[in-house]
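This document starts with one chain, in the form predicted on its own, laid out as structure tokens.
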Amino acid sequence: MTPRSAQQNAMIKDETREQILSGALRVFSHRGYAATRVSDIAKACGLSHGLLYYYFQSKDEIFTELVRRAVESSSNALLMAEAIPAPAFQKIEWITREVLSNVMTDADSAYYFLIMTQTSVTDVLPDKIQAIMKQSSVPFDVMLRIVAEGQIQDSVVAGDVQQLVTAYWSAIQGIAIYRIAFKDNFQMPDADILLRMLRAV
């Protein structure tokens, strides 16, 4: 048998790490942070305890990585949308369609919404996770600015910006949770339904 190259070993290591994170994402989503044990994650991934500990030292390290990814990906996506040289409502439309598409086609995306919702109301978290969560308001804050810009451009409905954005993100989170709850029986709402919440008549 030909020995594996360093590149092949690195690829296998990365794939196993992603397998652990994806499995852990579902376990944390269903059991919550406090009730989840390393043995639960290992079982969900079909791995031994020893192999899991080779990649992560603890469940805290796994959960921290999941929260970091969720915060960074959502923040980067919203900041990128804000930087697009386009009218405000086009940015809102792009964000809405992109988020709904991800929730529908990428199961992990919906689970990330769920664990971020859980994490935001959990008070028993390691300091490192609490520090990361301080950055989790970036998507909300970016949307506040885009909606306010849209009101100036008369493309977004008049009203309290904070309330409008709260309603918008609450709808998105609810859709993500329904995606998990109803699985194959879930029907994704058309993006235009959400966009009508914000579009000026």
Given for the second form:
Number of protein chains: 2
Amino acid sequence: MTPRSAQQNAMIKDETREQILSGALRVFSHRGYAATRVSDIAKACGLSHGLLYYYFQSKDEIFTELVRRAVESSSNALLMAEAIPAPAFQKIEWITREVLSNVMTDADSAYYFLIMTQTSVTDVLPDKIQAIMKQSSVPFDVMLRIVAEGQIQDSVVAGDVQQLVTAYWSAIQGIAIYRIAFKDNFQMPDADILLRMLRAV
Amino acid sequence: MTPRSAQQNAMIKDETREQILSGALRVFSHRGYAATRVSDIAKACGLSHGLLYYYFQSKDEIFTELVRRAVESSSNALLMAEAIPAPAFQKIEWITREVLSNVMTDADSAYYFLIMTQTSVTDVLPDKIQAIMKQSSVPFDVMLRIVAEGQIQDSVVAGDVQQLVTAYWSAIQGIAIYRIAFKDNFQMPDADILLRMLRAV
DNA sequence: GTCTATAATTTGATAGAC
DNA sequence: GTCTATCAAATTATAGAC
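Next up, the form predicted together with a further copy of the same chain in place of the form predicted on its own?
The complete assembly is shown below, putting the previous chain first.
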């Protein structure tokens, strides 16, 4: 048997790392940070308890990486939508359909939503995570700007912008959670139902 | 000092029991079932660790009682609204304003929502609780009936009833969670914003 | 009724064999 | 790279003093 090259080793290491993060996402999202045991994660990704500590320094570090990715990806998605050269309401439509479609077809997408929700509610979390969570308002802030823009363009209904976005974004998050809770019995609402909250009459 | 009467003792016992449940609701809702330590609850209600076991047989039993109350109160509220002798959309309006008002002014109300959400998502829970949770679809089912009634009366927009209620109820739950996450920075959306999802045009 | 002390388990994390 | 064995700390639940 020829020895593995350094490159091959690096690839294996990378894959296993992702494998751990994937299993951890599933477990953390369903049980929350504190309730998740390291051995639960190990079992979920079919690896030994000890091996996780070869890839990550602690349970904290695994969770932190997941929260970091959740914040990063949702922020990027919203900032990208904002940059689309189109009328405000078209941006809102695009975001809504994109998010709902992701939540429906990609389980991880819904899990990331759930992790963010849990993290925002829980009072006991490592400091590092608290710091990352402070950037978690980016998606909400982007929505505030787009909705305000839509009101100027008369495509979004009049009313308090903060209230409109709170209702809209709460619904998005609520749907992601419902999708996980109901599993196969879940029926995804059409984007138009949500858009009625914002669309000008 | 005169000895306490049996009646006085019973009152104290009842009050302390409620005190425990009140503290437990706050802690469980913020940390989830498994992450909540019995000593956390004891600290939250200013009682000793051991005393909780005088009132409840286990951590399970405390949580079970809270879930039972959450299911019961939300079911009762919705069933009561359904029984109001009024057009369907007026029932929906009443429910929406009532729930949002409660979530805003009564912290416990929002905590109950959060417990229900967590419980519906988590995969590892005592069997007893799983059984209670099966009744948790009552509010959703009531909404299904009222919305269908509203469509017949042409006061609710056309469309798949399941989808409409999923969007509406997800938004309600999402708002309750957001209210807890944002605390004093939260601005409650006006009920009309949510009602636009359902109102006929 | 309420507390403190403690027993039995379980957990996060480490060490060392392969 | 991956596993098993093990430690120190924390947790649920109980026992017994007041």
